[in-house]
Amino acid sequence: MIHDKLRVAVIGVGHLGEYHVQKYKAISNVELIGIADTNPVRAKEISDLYGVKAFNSHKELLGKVDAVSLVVPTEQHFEVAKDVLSRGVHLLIEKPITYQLQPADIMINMAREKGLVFQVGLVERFNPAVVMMESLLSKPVFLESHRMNEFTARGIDVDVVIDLMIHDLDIILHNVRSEIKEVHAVGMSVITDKTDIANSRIVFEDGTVANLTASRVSNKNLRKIRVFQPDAYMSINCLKREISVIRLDADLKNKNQFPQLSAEKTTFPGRDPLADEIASFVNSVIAGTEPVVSGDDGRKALKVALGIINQIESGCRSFRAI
């Protein structure tokens, strides 16, 4: 049976989920058949705000749905996952692709083996200030980035590591296109039971060096990256959605014919990463390509990540009061 729209439908209407909520319904080739969420009175809430059905169980809406955004608590992806993608449902699974390698393995075989769309909502990738300073990279030989948040309740479930310097792996191990030869890590728990500040540098096979620190016990909320290549140095701010690129003006001299620098700022007021990150994936479901951030992008994010991870948790664990 052929659709006019495509069929979508978002299981998992939490904090996160509600917000697919909203982006589908404002895309005009897409039909939102209905949520699904395990809290029934959240499930209600959203139903009766977004005007969209509720369905009892995720497996009541598969064989209504073409894809669906996976929004649920990071320990029950794969089996989820595994439910949508064996019913031929394309997926958009929010990060981190799952905890472990293995299961990761199973959905992108299984996505694969269907000829299916797998995208990992690793929406930092779809910021226009990271597009743009994508387009401008051409061999950067050090990349240094912040990630800090205030303290809330939520995502604590998970280290640091995999709650927000897995958006910065993914950005750099996208772009740098060399093997990992080193990496070193520290970090600490502060107030959870898990790691909530933590520091990791990598050093690449084609000598690139990154830098990248993450804490959600900070005192303010900070996302930026900084960039040095050899014709450019660039600052990304994340939050702004600004861009500034600085370069050696060889033509433009001082009094002493020094050459002088040129700078020039991109700002991306009113842009939305997470409308951009579903109107691809919907994109890529419709003519049948490759997503911008893939199954394989989620897991070699996770790979490093869980190494971080591992090596911090050999080391010094605890943040001593005073």
Second form
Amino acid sequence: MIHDKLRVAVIGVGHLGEYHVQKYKAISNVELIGIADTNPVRAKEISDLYGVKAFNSHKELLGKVDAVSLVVPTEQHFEVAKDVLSRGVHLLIEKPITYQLQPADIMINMAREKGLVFQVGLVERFNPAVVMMESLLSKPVFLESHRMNEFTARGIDVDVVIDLMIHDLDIILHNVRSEIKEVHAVGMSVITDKTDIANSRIVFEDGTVANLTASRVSNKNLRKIRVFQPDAYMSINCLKREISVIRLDADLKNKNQFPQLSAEKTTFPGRDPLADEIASFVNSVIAGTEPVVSGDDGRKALKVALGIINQIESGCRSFRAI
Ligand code: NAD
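What about the form predicted in complex with ligand NAD, after the form predicted alone?
Whole complex next, starting from this chain.
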């Protein structure tokens, strides 16, 4: 790094981009050079609130920074990311990487050719409860995820599989070390003209089954993952950042001499997955290491998500390996 501090910017400072601004400002070896947003009113609001320079366009700031967070709507990811990567700037692109495979491949190749860190903002991988679950996973037999959001007008440029289910697809694909054998998916649109609620059941070659449900038209927010494996049942509440691990305790017997279950709950007060994700990106850039969630990871989850969407939209009830 030529400068004392890593010079960064945030492109797109809507709902989530504002949080990226806050997290960068809290990192001591980072200098937040500026922000860019096509909405001048929003750009000024964030500029005034955080005392950071607003640039008229992302192209203006690219020569001045080492790394950026790209937090624009998914439809805009590819067009802006191409500019960022072609200028040799490291990129943290919000999830989903994009909504088609070809642009994802182009971005991954551009980053690789230029030796840039290209991280995808699948933030749940930094959720401490998920990190603990991953450390305890041995041979999962069944994984189940529920990711339900109340309806908001954000994220509706893509359907719920790409917007929400993608987090759980990423976690499951990262942890089940087996190829997909079969996927069955159903879904429907409720408020938007795209799929708003979806379920998919993925069967892996090694017999592991994953059942994923995502909705953006729920009456409450809920994010849970459950895992069965031979030595434990784990229940993860991603929103509360807590994990319960239930095991069969051979030493504990009831009056009929059956072994009892023992449960242990772990919570992580004060932990902030987005701050950890951004700190991890900064560290990868400074150290020149692979990001925790790579462009390839983002593409892998996208590929399965597109297969699920295709199946839902074609009304086909099942399709073979993708
Ligand atoms: P948003 O609509 O609140 O904000 C997007 C901002 O980008 C707006 O201010 C808009 O004016 C600006 N913008 C649009 N096109 C632009 C361009 N070409 N250049 C610069 N600015 C531009 O959306 P959001 O909810 O903040 O979502 C943004 C991205 O973050 C999406 O990709 C979304 O999927 C992702 N997201 C991720 C998570 C997560 O859990 N990781 C959560 C929410 C959103």
